[in-house]
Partner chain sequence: MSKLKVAFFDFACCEGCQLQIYNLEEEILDLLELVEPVEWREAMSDQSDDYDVAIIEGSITRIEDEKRLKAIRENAKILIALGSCATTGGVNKLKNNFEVQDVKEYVYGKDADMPHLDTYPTKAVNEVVKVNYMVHGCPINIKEFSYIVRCLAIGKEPKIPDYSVCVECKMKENVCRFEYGEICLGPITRAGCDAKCPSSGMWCFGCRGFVDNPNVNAAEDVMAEYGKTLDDLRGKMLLFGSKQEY
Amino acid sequence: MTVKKLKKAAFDKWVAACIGNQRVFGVQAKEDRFVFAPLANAGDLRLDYDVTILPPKKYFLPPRETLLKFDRKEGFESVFDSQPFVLFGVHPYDMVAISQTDKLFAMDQYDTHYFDRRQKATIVACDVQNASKEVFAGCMGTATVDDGFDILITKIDSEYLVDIRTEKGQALADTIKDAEDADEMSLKLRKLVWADNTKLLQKHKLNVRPDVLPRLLDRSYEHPVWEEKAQRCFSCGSCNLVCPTCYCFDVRDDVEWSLQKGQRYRVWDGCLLSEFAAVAGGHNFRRNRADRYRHRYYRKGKYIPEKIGEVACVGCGRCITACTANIANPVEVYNKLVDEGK
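Present the coordinates for that one chain in the form predicted alone.
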């Protein structure tokens, strides 16, 4: 729609106005790491972060979410979080992950709880200023993003370009003071930032195009790398929990001792956990660690691409950082399949 240019003082005033008008979650420092958390002061917002510990998916698919409450006298009642909110500082690769989840949760069984939160969110994305040491989004085509967000922030020297893309974004930008339209030079500099981001976000180099991964995995099911890596796997599920495109959950019922009231809720689940594929009768479809380890890669690189046409690894590198056994580097695994498949 429009692109505005703001100086730092005007940008901070705008963020403060956003905080004063509604719920805002933004990226903040937590010791030497960064997290998305409720934002109380504009000065706490850190758009110069490298990567957050958990992805912003936690605001659309919370770690624990009550779906419904039930009462034997009054019946069942669906539970929704009805408050709109602003999500400030989403990096391009995380925005791609959110857009992928949008597609997946709209397929087959439309997830009303997910989309209730998604539709109430105003997403302010931002281009990357600093890269984490494990990121490889540049290899995955997710270093920049074109859609899904309402506003995109790009820092150019000491100024900020505010790219307004939707009506929700315009409503949020209406509180901006002391802004001017971005000039041609600023827009040219923004293109240079985007070009630099592709190089900046490439700390690991994938030796194949992402769109080739489904075919690569198609012929690698029996490759020894799965057993080799899985021997050191603790089945802790850390890689699942920090992944922006993992969306599996378990549904549980919590019933009061009186048996008169209770609630149904869902919690995050992960395919690396030993009980993930366990079913009634004691059978487990993926009892072996190697089967679970392999499944994670096939889900990201083959199964989901077959559903939506996109590889479900956006190159954030969180799994590499979180893995206690140092076996969760997707680039390392895929490159081994490429090199030994020649």
The other form holds:
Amino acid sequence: MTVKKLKKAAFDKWVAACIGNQRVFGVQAKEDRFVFAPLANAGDLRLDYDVTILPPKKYFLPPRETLLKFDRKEGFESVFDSQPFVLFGVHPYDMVAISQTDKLFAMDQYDTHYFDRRQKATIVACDVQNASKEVFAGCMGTATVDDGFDILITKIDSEYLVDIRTEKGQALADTIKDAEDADEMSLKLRKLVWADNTKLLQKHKLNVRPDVLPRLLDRSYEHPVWEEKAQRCFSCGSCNLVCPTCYCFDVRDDVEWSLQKGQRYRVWDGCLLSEFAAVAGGHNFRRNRADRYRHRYYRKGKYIPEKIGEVACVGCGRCITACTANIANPVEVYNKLVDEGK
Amino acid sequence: MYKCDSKKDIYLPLPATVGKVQPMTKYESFFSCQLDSGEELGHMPGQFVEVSIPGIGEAPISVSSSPTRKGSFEMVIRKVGNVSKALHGLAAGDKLFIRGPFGTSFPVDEAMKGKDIIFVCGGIGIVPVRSAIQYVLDNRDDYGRVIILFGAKTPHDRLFIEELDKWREEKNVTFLETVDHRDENWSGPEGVITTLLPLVKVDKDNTVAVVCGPPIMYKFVIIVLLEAGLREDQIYLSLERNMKCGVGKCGHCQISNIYVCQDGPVFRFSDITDIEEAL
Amino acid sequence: MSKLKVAFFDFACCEGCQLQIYNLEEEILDLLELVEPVEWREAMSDQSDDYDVAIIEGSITRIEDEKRLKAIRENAKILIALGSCATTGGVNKLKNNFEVQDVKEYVYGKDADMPHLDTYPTKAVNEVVKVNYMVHGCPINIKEFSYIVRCLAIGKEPKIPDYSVCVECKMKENVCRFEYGEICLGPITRAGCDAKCPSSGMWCFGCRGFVDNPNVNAAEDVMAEYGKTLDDLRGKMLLFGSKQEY
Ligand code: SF4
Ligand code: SF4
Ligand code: SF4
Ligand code: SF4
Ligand code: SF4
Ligand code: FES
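Since the one above is the form predicted alone, can you give the form predicted together with the partner chain too?
And the full complex, kicking off with our chain again.
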């Protein structure tokens, strides 16, 4: 559609207007890190952030989400209770992850609970201004993004380019004042930002093209790295929970004190957790830590790519930071498979 | 983003009513149920449903009856977890809730048509396979020879006792069974199920094998079938995994790149020989 | 449905876990719709041997305790261990790091050998009798306790997490204590408290006990990477991890 150019003051006014008109979640500081949280003041928005602790998936697939309510006599009823919202400041790698999750939740069986939230979101993406210390999106082709969002913001010097792509985006941008259309020069500069980001967001370097990963993994099932690394794995699942492309869940029931009514809800789960593949009766199909540890790398590098044609690691680096045992770095593991396969 | 007109909530279970409950063994009970909507379940042999008891939870259960037998569907429920224990407390007229049917089925209308069929069932493996056996018997003319091999741990673990006798007496069915450990009331053969295989002659080019049983059984049965000259693509089996959502989302049933709830539970053996973790 | 008859018994502990139950406030009325306390020293004066569920708080530290506990087990259909003292031995196990006689002398001075002060190395309840359900934590998480009671009331096995505190901590989007160079026992500690401590800026000191299969060796390994020693870790584990069985 159009690309606008706003000075800092006009940009802040627009953010304030957005907050005035609807529910906005935006990136803010939390202690020494950043998080997506309800945005009350335009001044709290931190588009200069490096990475958030949790990815924005928490708004589409909340850590705990009620799917159904029930009455033990009458049965079940679907629960859809989300409200429209704006998500401000989604980085390109997270945007790619959201688009992947969209595909997976639409595939074969359409998940109305996920899409109820997803369709109510207006996504304002923004190009990365500061690289986090573990990011490697540049190697995964996700340092920049060209679709999925409603608006893309790029900061050029002290000005903001606001690239409006959809009708939802246009509706949100209606409150923009004091803006001019972006000139040729700014658009050229934006291309430079993109090129730079691709280089800058490579704190770890993957020694192989991402699309080769499925074939690399094909021959690495028995590689010693799984056993070796997993010896230090706590099975804590942190690497799963913080990952923008992980979407596994468990489903549970809880009754109210009346014992008559209650809820069926889903909660985040992770394939690294010890009981993930256990069936009723006790048999656990992935009892060994190493089997679970390996499963994550296969899921990111082979299984999901075979389903949707894209590698399911977007290089955000969150798992690297989150793993207290310091063994969850996908680049390190994949590179090891490359080296030792030679 | 993906748009879809579907308003259908894939997690919403529909009400059904228990028609009949019958204890079968110490742990297994037989249930016959009907959807309250009055519709047929619409399953094919080998598929499963997710059965809910509100407040307790949901569990994957194989459908044990053939869609050729209209009016109700049947399940065998083994007491192993919260849901199955609660189901054992139900009586005729009680409600339960159903999602599905889900997953793949035995190829009764495709690969099995016109062929000799050998069913190999160990223990509760008979439960999903019974659906296919009934289907084949109800369309008997569409198939060649029918051989049924059944093995239970002990005589007390035998399921569908009356039906086993019927199959034994059926003229154009070869039925053989064994128990791993006999007791004083058992005069039949003793030994693991693989001991039955050499007793039947199979036309190796014209036979489809349907195998279901505990994980440990598959390896041995498959070796014997391959030795008898069957190819990997003539063998079908049904796998068990931790199936939560049944619709390919939750990730629990995944083995390598397949989702047992969608790509299975019935697999052609040749499709999973390369898949680690499968057997 | 008839109410479950419940009896509370306390052994060596601070009784803080029972206090959590009074703290249910309005909800305590809901609780009393489902259960009927027949013995509850802190809340009522009646005593009775007629109960379905025995709730045991505290650790076992004396021979007499053991006898009393076994008698309770005989009487109860269901036995629940309430709080760390009961589920793992809790802080009371600290003393198992020392010789009993030294502990007695340190605590009681010259009265150490008086018979009524006799004590032996602390045991968790399940080291003496069979426990049906454990409500972990010091103190317990009252939400989890309530959930367990409701499960029992509708005849379902409660699901107690066998994953680490990190799972709940991540869901709350806390900044990990390790990022501040602190040692946190979250990765080897059983979840179920909603990551209470890391959510209020503290490391987890492991009050809910280990997960079923904690990778303690890994924890020791990992210390080096954070410039810590094994002793730093052991120091942290002392409070709740002393002589814990796993
Ligand atoms: S695997 Fe790690 S780096 Fe890759 S997307 Fe997930 S959290 Fe980010
Ligand atoms: S975060 Fe690290 S320690 Fe925890 S499960 Fe993942 S790999 Fe294992
Ligand atoms: S577990 Fe903690 S709070 Fe509960 S009684 Fe023991 S010391 Fe007190
Ligand atoms: S603060 Fe502790 S519990 Fe939380 S993620 Fe870090 S190690 Fe785990
Ligand atoms: S965070 Fe750790 S110490 Fe704190 S309540 Fe939970 S288990 Fe106990
Ligand atoms: S059961 Fe959920 S993905 Fe198969």
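None of these values were measured; they are calculated from a predicted model. Numbering follows the first chain given and starts at 1. For clarity, a rigid core is taken as the largest C-alpha set superposing within 1.5 Å between two forms.
(Q) Once the core is aligned, does residue 174 move its Cα by at least 2 Å between the two forms? (A) Shift of 2 Å or more: no.
Q.
If I superpose the two forms on their rigid core, does the C-alpha of residue 258 end up displaced by 2 Å or more between the two forms?
A. For residue 258, whose C-alpha is compared between the two forms after core superposition, the shift is 2 Å or more.
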